[in-house]
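As a starting point, one isolated chain is supplied in structure tokens, in the form predicted on its own.
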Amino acid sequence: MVKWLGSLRNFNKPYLCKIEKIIDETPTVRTLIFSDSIMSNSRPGQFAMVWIPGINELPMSIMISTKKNQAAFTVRKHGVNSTALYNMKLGQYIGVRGPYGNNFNIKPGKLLLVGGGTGLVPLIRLLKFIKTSHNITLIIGAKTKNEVIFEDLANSLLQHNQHSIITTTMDGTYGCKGLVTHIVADLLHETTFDAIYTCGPELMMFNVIKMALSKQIFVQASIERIMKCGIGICGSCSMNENIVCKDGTVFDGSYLLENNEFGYMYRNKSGSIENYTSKV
């Protein structure tokens, strides 16, 4: 359907969406709701690139809307794009192009769902393709109860699904206590799932791939990097020999392992390699 409707546009250059609706998630984060049939049927993993006019382009992961046709980004203001983007009014326009990369590859049976902060949103967009045979254990990690994203539209979604919703915050403010990756780890010891999908802090996710495959579960996993040109032309996303906008942004786990700059090393804007310092 995505690719049928893209002969209609130049998937490259940036198309005008209008800000239909602005939903305060959290005292920091923002879900902008416009019309676009194109980004509304794009795959769970698939991002786009986001003009905001007058100040930059970045990348974005593809949020899902309850009404047909439409389509979001969910943004939580830090550097100088994300809070631009963020302080954009209803009515404004925003430019779009996309969307782009590959997507999660959904196995059958019982699968575990683990996301951190705004890295939720590929998995949200993931539960809409689901079947209602899925048994799904979605993990939701924030900071503080004040942090805590799409509880609620989860446990929509899989209304129809054998769930669990658990949610960890690391001062304990809302739900367990303490990181992603020690729930995790209990889970896994106490059951067996037939495929891991996660999103996040990278760190979080180096983690949450070694556990997996320590229990020969597969495991798959969508990458954030510096993105300038989305594309596969800058190079500024490259990864060793990938360049995650063009190759990904989704890996399997076992080659990630693989990978000696994945949980280890990334590069900044100006691209310079930087090191991660420590495991969480």
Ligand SMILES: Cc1cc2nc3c(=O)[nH]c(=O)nc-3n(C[C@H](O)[C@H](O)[C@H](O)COP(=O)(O)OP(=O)(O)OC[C@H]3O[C@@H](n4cnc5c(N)ncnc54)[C@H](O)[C@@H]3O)c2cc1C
Given for the second form:
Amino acid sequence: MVKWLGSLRNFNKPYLCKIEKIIDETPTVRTLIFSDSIMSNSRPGQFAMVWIPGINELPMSIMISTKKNQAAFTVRKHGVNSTALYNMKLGQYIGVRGPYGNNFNIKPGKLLLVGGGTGLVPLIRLLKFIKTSHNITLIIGAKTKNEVIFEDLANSLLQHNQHSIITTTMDGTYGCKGLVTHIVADLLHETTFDAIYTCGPELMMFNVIKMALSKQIFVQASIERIMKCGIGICGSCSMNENIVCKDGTVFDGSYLLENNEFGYMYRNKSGSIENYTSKV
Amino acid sequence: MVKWLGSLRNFNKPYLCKIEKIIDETPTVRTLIFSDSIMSNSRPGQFAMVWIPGINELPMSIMISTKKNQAAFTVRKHGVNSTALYNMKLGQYIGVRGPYGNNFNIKPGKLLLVGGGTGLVPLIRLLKFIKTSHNITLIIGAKTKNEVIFEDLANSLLQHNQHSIITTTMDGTYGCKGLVTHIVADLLHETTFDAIYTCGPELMMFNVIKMALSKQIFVQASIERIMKCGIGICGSCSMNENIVCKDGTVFDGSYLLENNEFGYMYRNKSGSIENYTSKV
Amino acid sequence: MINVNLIKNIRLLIIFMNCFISKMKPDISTHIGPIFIDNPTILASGILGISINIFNRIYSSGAGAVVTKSISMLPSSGYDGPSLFSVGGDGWLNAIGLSNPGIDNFSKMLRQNKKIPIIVSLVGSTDIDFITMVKKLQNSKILAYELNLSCPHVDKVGLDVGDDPELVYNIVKKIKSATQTPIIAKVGLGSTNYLDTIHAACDGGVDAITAINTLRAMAIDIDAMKPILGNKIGGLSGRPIKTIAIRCVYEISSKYNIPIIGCGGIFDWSDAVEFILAGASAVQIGSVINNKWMQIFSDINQGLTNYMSQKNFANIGEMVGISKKF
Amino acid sequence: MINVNLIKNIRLLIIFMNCFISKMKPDISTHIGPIFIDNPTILASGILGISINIFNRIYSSGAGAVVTKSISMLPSSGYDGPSLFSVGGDGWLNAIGLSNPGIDNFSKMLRQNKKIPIIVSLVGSTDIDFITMVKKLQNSKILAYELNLSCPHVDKVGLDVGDDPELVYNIVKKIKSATQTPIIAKVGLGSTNYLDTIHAACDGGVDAITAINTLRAMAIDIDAMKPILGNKIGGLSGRPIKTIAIRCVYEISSKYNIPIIGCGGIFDWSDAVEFILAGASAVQIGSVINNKWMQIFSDINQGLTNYMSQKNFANIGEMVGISKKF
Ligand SMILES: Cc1cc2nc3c(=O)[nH]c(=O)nc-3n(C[C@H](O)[C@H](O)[C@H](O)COP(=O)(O)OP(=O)(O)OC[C@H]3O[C@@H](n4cnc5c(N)ncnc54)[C@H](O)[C@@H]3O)c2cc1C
Ligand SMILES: Cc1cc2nc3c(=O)[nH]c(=O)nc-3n(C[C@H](O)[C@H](O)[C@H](O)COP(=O)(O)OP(=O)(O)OC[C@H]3O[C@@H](n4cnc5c(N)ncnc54)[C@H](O)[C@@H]3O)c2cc1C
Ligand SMILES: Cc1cc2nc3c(=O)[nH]c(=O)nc-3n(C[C@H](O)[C@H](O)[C@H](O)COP(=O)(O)O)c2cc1C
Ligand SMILES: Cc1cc2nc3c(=O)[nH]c(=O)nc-3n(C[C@H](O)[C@H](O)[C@H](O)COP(=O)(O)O)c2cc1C
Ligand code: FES
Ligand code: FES
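Structure of the form predicted in complex with this ligand, given the form predicted on its own:
Next comes the full complex, this chain leading.
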């Protein structure tokens, strides 16, 4: 007889987790920590669909926790839904399904990680998977001083590695002044890397990829699109012939540059094309 | 994710098997042999639900085959449906689901097997499970000479055991003359057994059980009732508080004698009570 | 002063202990309109429910009540087989064809009932059929009648009746005036709007609704190239229909002020809870009996009790339909 | 004499070889009324079907045709999430809410289509909606239109239209006079008899029927005590609905002489065969895309081809509805 496996967890159905700890990272960014061994074991670049009961469901990169069997989401309050998630209180429940998507392909050697805003989340998880032989350069990009996140956490995660952490703010109130991409350009002028991993605003990733490929450096980026199902059924996350939630979210830079939607346009919730350029 | 096990066999759905060999046992009884490792491994006393496509489905005790991975049904043509099964040709398909029901609890030592008609089927399967240390007495009951079945087969199955096979016909045209129960009475007068197993007409089993219990011998019988589902849902096979297809078909004799329907009445296809006595 | 304080303290202690006790042991008895049962798990119609002995065994196994097979005026042998098989995913197709011993045989048997809360399921084509059967049962101990307005695979009864709201109204109204025993209407998804059927039943004075029956379905064997069921078309039960049944219970309870018994695809206590949160006051257990056997009733009651303790529900009433608040 | 014999022998040889070849390689192309496709696997509406690039990828993966998301007059963002999740047993609940870029954006994109057999799914409330959309698409290469008369969870469109046979008749009739492109009506199980909808569509001159859409259903999370879907109620798809869909195809093909595209719970080639035996000339593939990804189309075609060889079917036409013979 076909036995029903109902007693096992159904990864594609929201599973409620209690928020056990909240960290205010910046005035607009919070990390919500919960216990869940499945999420805690997700690979770097993977995401979950997060249900805020009664409100909406959002794709979120899976953040690490320093404790075992825990995972987290780091959310910036933005529209109605992310604000609702941001406002969740200790002891309240969120639903998670996943993990979904592929992951970064971690090369050995000297790695450059380039993250902007909450795009740092998958890169922080990547740090959990590196070996002591890795030499890591991490660029943390933010608009202004009090939006810089994960600096201390990254330092402690990298304590056994040769590493450098470069912080940059657009207004120069902390770290270097200017765009993340300027830092990358400077670095690539001085040195080289075995691989570059990036996640953040699409135009930032677009430029990072162009720079990396001009120096023949392996580069991967994690892409965001509107996601409704997260599992390759609804099509809302499509980018040209790619279904980002299933083919990605991590793509090789060389592949992305051939994709004429990447860096230029995305589809809104109705599936209509919108241009990035007009929004930045 | 809950993985669908669709590729594994669903034991509760008819599974088509090709009839590979037909043995005419008597002018009204045939054995239909087919390949199916699941049925071939069923335990003695278990039955299958057998679909004659386009006609009906019948419960049938699972008969053995001398070849590996094969099983069989031995059917007596009776009403429309068993006649349709009896008339199936070589190469045609029957659907099987199961095996269902519990099985005989085979004790060590000296065993008496008492079978009437196609009730011999589960007893023949029982012979497949005995050890060489067993001493077996098998009583084969039939109405008349050309209705005696399985005598040669039983002899060959028992070649490595101390055994005796007693055949009895009601008209005395072959073997002893008289009812099976007379033979049992005579045997129990002379000797004793460690256990008795019986399958056949209910009144025969009823009498065998009474005799066995009067001598404090462990006895089990396999019971027939109308079966529509075979799996404990429809209730058609009920006998007092028992659901024969699921609690049985094998019951201890001591338990059966306490059941005031056993030996006296059964339910027809509508669930109405009918009496055995009026039918015999 | 000391006395007053002592009394106050004792009071507090009692309140505290009551809280504690009620927290430890929620009350799982339930009212389905005028029907009261010790726990909300009911054996569904057509499942094993053929004799007093079986009813007794199931009741002793922990069911709050049992529903009989649907009984008709005359005995019926039902359809040729296969009449039940699995379609995988804990789903089942059946076309038993309402086999039953008929009202005369059945009422004779039912007179033996002393203590079991038995709901008698009736199936018929006209108001006269139903009234006649109710009259023949009037001397038996019966908890309620359930009118089968929803069997999806037998002509002129079941859904063929349920699809005709006017007929439903008439049947319910006439039975109500013929007996004091509560009446439940069991609905399914037929070829009209099932909510109209419920509306008619409510107008006729029905006491509760059971939702839902099996859904019309079939399977074809690709080797035999034939429909598998003897009757070709039958009803789908089990897990696959749960989300549809939950939707119906939620819809009915959002629209009508009538007690509901949820049925369809219940597999464990969490399914039972889901039905109650959707608006059911009790649940019926059908095909899962194959997997979990009679144990299922006490298993569900145990799981439900734990859930209620954990979520601080003191009784079933507090839970019924609470998901509609959101 | 020798010559004649030689010719005879060569003829026999050719016949024999043809038999052999046709036995080796059955023809899986299929006619759905006036619609002809290379193989009977079609991507169902609402599944990934958002852009020409995706259509192309799916067509290249082996699909015989693709159906677009249902397109409406105006762009729509759809419902809040969760809008899709698993209910186990390879069943899914969704309430996407017919999000789509609207006819203007969509028709602009569709003009790029050169070679893909695209079926455009349209959703609207009135005949005017449908006619307007068809006119806007008249310069695009389109295989057929599929009218969504069956989405179970958006007001005033889908089932709300399908449940009104007169409206269906009008819509079909008017579109037929506005375009030469074949029209398919996609039906589901709503609150009237879906066979009446089909009857009306046939009277209006529809070229084929797709059966069925998702079934109205819901799920409640027992910890959150809330319905899970953003829209609370949605549609059930996947394995759990297969036996219901098979029944519908069997019923429609027994009653009407109209080509049918079967849809609902197809998981592998054997399901596709079951639909064809029940009466479908082609099948649509929906939720299973999650498990088997785009590979599913060629997998099904391969399995189907093997089955046909084994059972000696030379083409799909021979198989369609053959289970009704029994
Ligand atoms: C794989 C993935 C991982 C993500 N991880 C995180 C994370 O770790 N932390 C975090 O804070 N957020 C993350 N997001 C973004 C998050 O899911 C929400 O999109 C964001 O929080 C805004 O949601 P909102 O509903 O509050 O805003 P909305 O009201 O939906 O949106 C505000 C504006 O942003 C636009 N927009 C929304 N989503 C996108 C998008 N994906 N691409 C481009 N424009 C968009 C909308 O069109 C609108 O104009 C991730 C997104 C994806 C796809
Ligand atoms: C567990 C089990 C194992 C069986 N094994 C075999 C077997 O190995 N070989 C074999 O030939 N048959 C076996 N049978 C009997 C078989 O299933 C059919 O009942 C029998 O073949 C008659 O079927 P029919 O439809 O042709 O006759 P029908 O037309 O159904 O019946 C003819 C008459 O017999 C009565 N009848 C049918 N079944 C029963 C029953 N179970 N008990 C009492 N009366 C009954 C009917 O009421 C009717 O009066 C078994 C039955 C059961 C329950
Ligand atoms: C074998 C079988 C027989 C049934 N017979 C009846 C019946 O006689 N009357 C009735 O109202 N419902 C009948 N039903 C429907 C069940 O009572 C129940 O409504 C349905 O099976 C859904 O519940 P489940 O998913 O828990 O099985 C039958 C169901 C099955 C599986
Ligand atoms: C996420 C999702 C979106 C859908 N959107 C549409 C739609 O826009 N139009 C439509 O006619 N059917 C839509 N459907 C129904 C499917 O086309 C199909 O009829 C249904 O899913 C049953 O097939 P399946 O079991 O293979 O998934 C949708 C189904 C799903 C799962
Ligand atoms: S989010 Fe639905 S397909 Fe990617
Ligand atoms: S045959 Fe159905 S319960 Fe035994």
